[in-house]
Structures are given as structure tokens and as C-alpha cells.
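Let's start with one chain on its own, the form predicted on its own, as C-alpha cells.
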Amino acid sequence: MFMSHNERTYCKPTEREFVLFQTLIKQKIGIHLNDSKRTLLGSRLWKRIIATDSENYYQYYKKISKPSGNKELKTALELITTNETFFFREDKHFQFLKEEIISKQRSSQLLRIWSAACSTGEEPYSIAMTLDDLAVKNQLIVASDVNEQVINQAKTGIYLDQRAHCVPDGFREKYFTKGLDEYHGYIRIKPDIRSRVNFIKVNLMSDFTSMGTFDLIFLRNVMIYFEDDAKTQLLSKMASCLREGGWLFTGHSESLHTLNTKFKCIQPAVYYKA
């Protein structure tokens, strides 16, 4: 009895194969996958190896490295950069947003906020709900990601119910509708909140300074994938997009203290552009 091609047993990429993908990913989107990510990369790409009739990771790498493989390269990068998140993750940032930023904002002043690695949209929608709950009307929320697939998913505003386990009291009823029938177990952001978030595709390794300046940038849980030189370059561009006195939020596992930047730490993962 022979095993069909589609029944091939999963195998992890070799060290040589992993290094090839590691280099390619860093070159294309600036993300550095450390050695501990070899299993993750393999598990996310294995189905594409099968689907494209590739014999192994090396052959798949050769396919997506050619100009003719641009479409499949895009698919591979999207698979690798998809991260699961949830609403109101790192809730201290939203408390700071309410108590230290919005409370001191003039009502006539346009508040410009950028969620710079929005993934499937939970972060920018959490921002939009926070602003709506505080009756902030004069606002612009831009949400971007390098992964077009997750941006399209974010635009639908449909999520598994469990993604909302950290939303503040009363927000479920105010901002979500519950799914019925085939959407049982899902929730959807109400149209008014969806309409307040502008989703766009941005590669943080490219020049994005034409986006203008913002009062607040969320750059959370992104720099853990960058090496120090890339972090410094990225933060320099971020500083160009942040007004004097603006705020930068990073992930709580990320620190800028060893880097030469224009940001002053106010509290863990909260920085001020002096």
C-alpha cells in the first residue's frame, strides 16, 4: 500500500532550510525568526509544500524566491505573520489612554492614532470602543499590517467569542452582536465602530512617513521579531510620524532602554516623544 502525496507525514525543516527562510523573511519584511521558531515555521508552511507539489522546504523556498513565485511568496509570508490576539490586550495601555491622554485632550483637537501592526483588528477596535465610550468624536484611527489576509479578516469584524474575554463590563452589549445559526460562538463588531477604523497595508520596513503625523502610535509585540539595528531604524521612522509630545506604546515584553531613540520611558511599555 502506497501513501498518496497528500498524505505525506509532516516533517520539520532542516537547519539549512530554516536559515534560508530566516534570511528571506528578514529581507522581505524585516522580521527575524530566532532558532526557536523552526517548528512554528514548518507547521505553518507544510500544507503549502503539499499544495504546491514541492518535495521539501528547500524546493518550496526555490519556488517562492523566483519572480514567478511572488503570489506564493505572499501566501507564505501571510501564514508566517498571522498572530492570534484578543480585545483589550495589555489593558494598562487603555487605562493610560483614558486617564492620561484623552482626559487632557481638547475636544476640538483631532486625535490621530495609528495601530501599526494591527493583525486581525482587535487592537484598533479596542481603541475605537475606548474613544466612543468617552464620547471622543474628533478622531482618526489608522490600522495597518503587512499581512493582507488578516487586514481583510479585520474588516469583517467577525471573531470567536473567546477573543472578547477581556472587554470591560458593558462593552459586549454596547459594541458587539452575537452570531446565530452557523455563526453561533462568534461575535461581530457593530457597524458604527467598524466604520471608525481605516485599515491599510503597510510594510514597516518600507518608507511610510507620507502617512503624516500621529498623536499616539501602538507598536506592540512587533519589535520582538527585529534585531537591534532594525529596531533602531524602525523607531527613527516612528519618531518622524509622531508629533512632539506624542505617545508610543510598545509590548510589555519589549524595551527601548538599550537603543538610541527620541523616546522617554514614562512607565513600562509607554514612551513619550520629548
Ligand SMILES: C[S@@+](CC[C@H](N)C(=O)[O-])C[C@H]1O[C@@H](n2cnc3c(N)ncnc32)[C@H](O)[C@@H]1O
Contents of the next structure:
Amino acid sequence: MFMSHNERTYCKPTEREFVLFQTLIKQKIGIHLNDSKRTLLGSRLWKRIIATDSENYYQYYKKISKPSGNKELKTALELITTNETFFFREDKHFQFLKEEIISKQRSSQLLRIWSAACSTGEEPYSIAMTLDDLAVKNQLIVASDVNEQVINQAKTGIYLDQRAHCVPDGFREKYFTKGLDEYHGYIRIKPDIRSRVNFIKVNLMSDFTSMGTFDLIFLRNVMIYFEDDAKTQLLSKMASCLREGGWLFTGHSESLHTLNTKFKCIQPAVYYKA
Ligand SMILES: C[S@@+](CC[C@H](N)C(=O)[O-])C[C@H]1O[C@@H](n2cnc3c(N)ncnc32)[C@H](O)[C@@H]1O
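Same protein, the form predicted in complex with the named molecule this time rather than the form predicted on its own?
And the full complex, kicking off with our chain again.
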């Protein structure tokens, strides 16, 4: 009797297999999976083990480590990233943007903003809506992520209706259209707001310093996955992409106070480049 691959029962990576993936993932995208993440890694990669007809995690690891396995490596890495996000997450940043940054700059001045781990786009679209609501016209919003699947999703601007539970009063009507027929239950960001966000793929572990200089960088809820050495290197590159007097926003659980950086903390999760 034969068992089809689809019927193979799930098995967890061995400790040695886990260490191989742990090292590879950290080297490629900076994400550190601590030892408690063995089951998580297994559950995320198991379907690829089946899909690629690999005997076990080790064989799959060998496949994705070869130059010919680059496409599958990308798939594996995309399965490892955690993409949780929502509109106007950590809304103190949007208040700060409004009250401390926009209100204090000349209206004609170009404002360059980078959402550096944008996931499915809720963060950069929240920025675009905030600027539009304040009638800021001269702006450049770059939004990037290492995961191309989430970037492609972000570009569509289509979300489940309930994803917009945190948008400020009036924004739902002003900036979203409701889906009909097969899109019933979905909403879409209006074209004008969509067109203000430029989505690109950027791996924060790469040398991205030629991207130019920004006035404000959102680097939120991504450093939680990195170890201190990767964070310090990343923050040094971020400092060279931020103009003097520019702002860096991090996630509220991502304090920089133990790291050696060029940023001055102004309030929790808000940093200034002096
Ligand atoms: C939890 S989401 C945060 C989304 C948004 N910034 C927020 O705060 O709601 C983390 C994102 O970081 C991205 N990410 C992880 N490692 C990355 C890397 N090395 N370079 C760029 N993006 C990365 C993931 O793909 C994921 O979309």
C-alpha cells in the first residue's frame, strides 16, 4: 500500500535541522527564531516540504541553499515573516505626525516618508490618508517590505471590511469604496490615496543606503524579530537615510535605549536625529 505525499503526517524538524534553518533565516533576512520556535518553523514550512517532494527538512534545506533553489528560498522566507498589521496602529504616531511635524513645516516643503516594513500596506496608506486630510500636497511616500507577496497585496489596496475598524471617524467614507458582488465584505482604498504610495521590495539586511534621504521613517514592529547586532547595524543604515532633524518611529515595544545609535528619544517610540 502506498501513501500519497498529501497524506504524509506532519513531523517537526529535528534540533539539527532547526539550527540549519535558524542560521539561514538570520543570515538572509535578520529574523532570529529562538529555540522555542521549532514547532512554528515546522508548521510554516511543512506544506513546502510536501509541495517540493522533499523527504525531510534537511533535504528541503539543501534545495533552498543552492543557487538553483533561489525561488523556493524566497517562498520559504516569505512563510517565515509575520505580517500582522492594521490601519492607524499605534495611533500616537499619527497624532505626532499631525501635531509636531506637519503643523511645524512650510506647506510647500516636500515631505519624504518611508514605511520600511510595510507588510500589507495599512501603515503607508494610514500615512497617506493623514497627509491628505491635512491637505499636504507635496509628499513622497515609499513603502517597502522583504516579502513580495504582501507588497503585491498592498498594491491592490483591497482589505476585508473589518480591517478598517481603527480608522478615524469620517475616513472610511472619505478614503474607501465598498466592494460589490464578489467583493461584498471588502473595501478598497480610493485611487488617489493608492497612487501616493510607492511600493518596492527592500530587505532591511541589505545595503539600502542609496535609497536617498527621508524626513521621517516608520520602522515599526520589525526589529522585535532581530537580535541586537542586526538592530544596531540596521539603525546605523537608517541614520544615514534620515536627514538631520528627521524623525524615526519604532514600535512601542521596541526601545533603542540599550543600543548605541545616533537617535535621541523624544517620547516612547519617537526618535530624533540631531
Ligand atoms: C509585524 S509586520 C509590521 C507591519 C507594520 N510596520 C506595523 O507596524 O503594523 C513586520 C513586517 O516586517 C517585514 N520584515 C521582516 N524582516 C524584514 C527584512 N529583513 N526586511 C524588510 N522587511 C522585513 C515582514 O515581512 C513583515 O511584513
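Numbering follows the first chain given and starts at 1. What you are looking at is a predicted structure, and each value in this text was computed from that prediction instead of being measured. We call the rigid core the largest set of C-alpha positions that still match within 1.5 Å between the two forms.
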Comparing between the two forms on the rigid core, is the C-alpha shift at D35 2 Å or larger? yes
Core-aligned C-alpha movement of R16 between the two forms, 2 Å or more: yes
